[in-house]
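Given as structure tokens, the chain that follows is alone and in the form predicted on its own.
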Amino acid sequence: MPPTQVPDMVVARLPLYLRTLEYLQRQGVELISSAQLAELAGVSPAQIRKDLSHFGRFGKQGTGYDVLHLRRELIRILGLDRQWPMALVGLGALGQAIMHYGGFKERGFHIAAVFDSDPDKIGKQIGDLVVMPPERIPHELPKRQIQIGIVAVPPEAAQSVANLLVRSGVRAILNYAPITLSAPPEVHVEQIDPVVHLQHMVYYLRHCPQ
């Protein structure tokens, strides 16, 4: 099946499978059944088999999955067999935490450019990078071949920042601002809002008996 025809929910579960396989590899597990993998990933065995069938045949009847092989295949399918440069816009408390997060690089991502509109931050050295004003985005992103943008600005500025990123060639946006962004259909937007998830959970605390 062509990549564009794979259901988005299937693609969304692949990183969960990959994370589980990475855990298993660290534990020294070499082979695992679909039932065991499903239990660790929080889905059904049938769901795993159906999801993976979109991309080929990976398991063997009576043997299960080779953990290392399946991990490598998921890395290839997800496009993580290369490093993806990203642009971070917003260097407040959240942006600084994102900037110093060590989990990006080991999973195929790195921040290659950082922008902020605060004159006190522009020109400062953050690791190997120098903070630039947002006006530099259209010049810097194509030069650095950046297709992923991270938005960590106040909600009132988020849409204009997203528009600027899209005009500068970004095709995927990770949005930390507490607002739903509008983007062209060819641009994939992922929303990261922990408050929304907390509100979701509190509903069950309020309405489900103990």
The other form holds:
2 protein chains.
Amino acid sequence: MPPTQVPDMVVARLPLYLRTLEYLQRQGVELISSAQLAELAGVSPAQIRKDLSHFGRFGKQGTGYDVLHLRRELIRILGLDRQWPMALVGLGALGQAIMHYGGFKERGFHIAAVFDSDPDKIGKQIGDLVVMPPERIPHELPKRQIQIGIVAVPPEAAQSVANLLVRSGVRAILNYAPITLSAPPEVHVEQIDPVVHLQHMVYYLRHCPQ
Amino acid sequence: MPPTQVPDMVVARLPLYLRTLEYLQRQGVELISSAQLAELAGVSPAQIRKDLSHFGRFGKQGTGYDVLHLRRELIRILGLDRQWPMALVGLGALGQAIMHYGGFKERGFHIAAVFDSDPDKIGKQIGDLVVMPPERIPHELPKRQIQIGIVAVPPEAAQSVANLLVRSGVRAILNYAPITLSAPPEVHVEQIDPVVHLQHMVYYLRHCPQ
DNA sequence: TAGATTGTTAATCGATTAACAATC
DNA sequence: TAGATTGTTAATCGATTAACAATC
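Alright, leaving the form predicted on its own aside, put up the form predicted in complex with another copy of the chain.
Whole complex next, starting from this chain.
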């Protein structure tokens, strides 16, 4: 129950469990064992039980876990029982794709402010938002209580955008620029770089027979 | 020198080092110490030296690493000294964004075949490719020597697309569908799900003061 | 040579797994 | 009750870090 100090690797797996439970719910499954859930989530049964034990006791011996109940508990633990507004910086091809990505709204996230430094884009309407210049970040973010920033600018600009976001009260940054951002320890940064994943896998294509 | 058995976590970090070296090269830096490289890559100096030691000795005591030389070595180690053609399955909003993502070509990856099951999309020209139905995957992939697949279909369809890719000789899958794919151990699967990253970070927004 | 930094070993740290008592 | 599966402890495993001899 008390999140005394949960390892970050454990927290990182909770969204995977949640996603699997949502999948099971769509399939109409009501009850699931740690063994079955582990199979679907790609981890070991012991790991699921150990991970969950950091937060409480959610199963029933001899029976397993109630899918709907465990899902609700994970939503509560992760803090997903509310909407999370985000700021998107950068409206190039990538930024526009992020802007229109359907997966956010479904799961409680939405883009509540958009910024780009291109004069041709500033003032343009996108959905129900108007593109603003980055100088407006320090004013707009606190006003809209935005704590999450998405960085989708070229790598040269990414660090200065991140600094601006941090100065404006952002505490979580999802970085799509192919560069490692530095940020104070209280700001959480995660990175999405498809090429890094591809390069990682290519190592094995080259080093494994066939 | 001999990749006797390198831990996967080490291989996973090599692309980050490579990316940092490319950044340094753009900045005109020619020589770098493990301490400086570590700072930029967001890891510890000892970890960089330990990681590299699995593959050989690339530095010079008292001096550090030659940026250009270490970059070339990492490219060779990762198997990036060639072009890698990929197959993209799914041409919804996400698939189209992936199709037009500029980061691939720059770094030696390109989409060499596109598939979608929508009759309205099949036959359409995109760049210099023609959209084909998924049934063509087993024929087209071996013909074009494609070993990498990108999955960008709805979650319900993702596992069956993955199965089809595996049967057609793919050995690496980059999965954008929000579901954990199962695949035989010789096939490497990596996942990109921005919402999982956001959910992970939100835990700390909720659990840390302020 | 003196100073700096690597490459490598040994020590520490933490995460995963195995096993089983508790219990539904 | 008998069977099944959790929650939890202890053992294992592996990754990271610290430290320093080697060496440029």
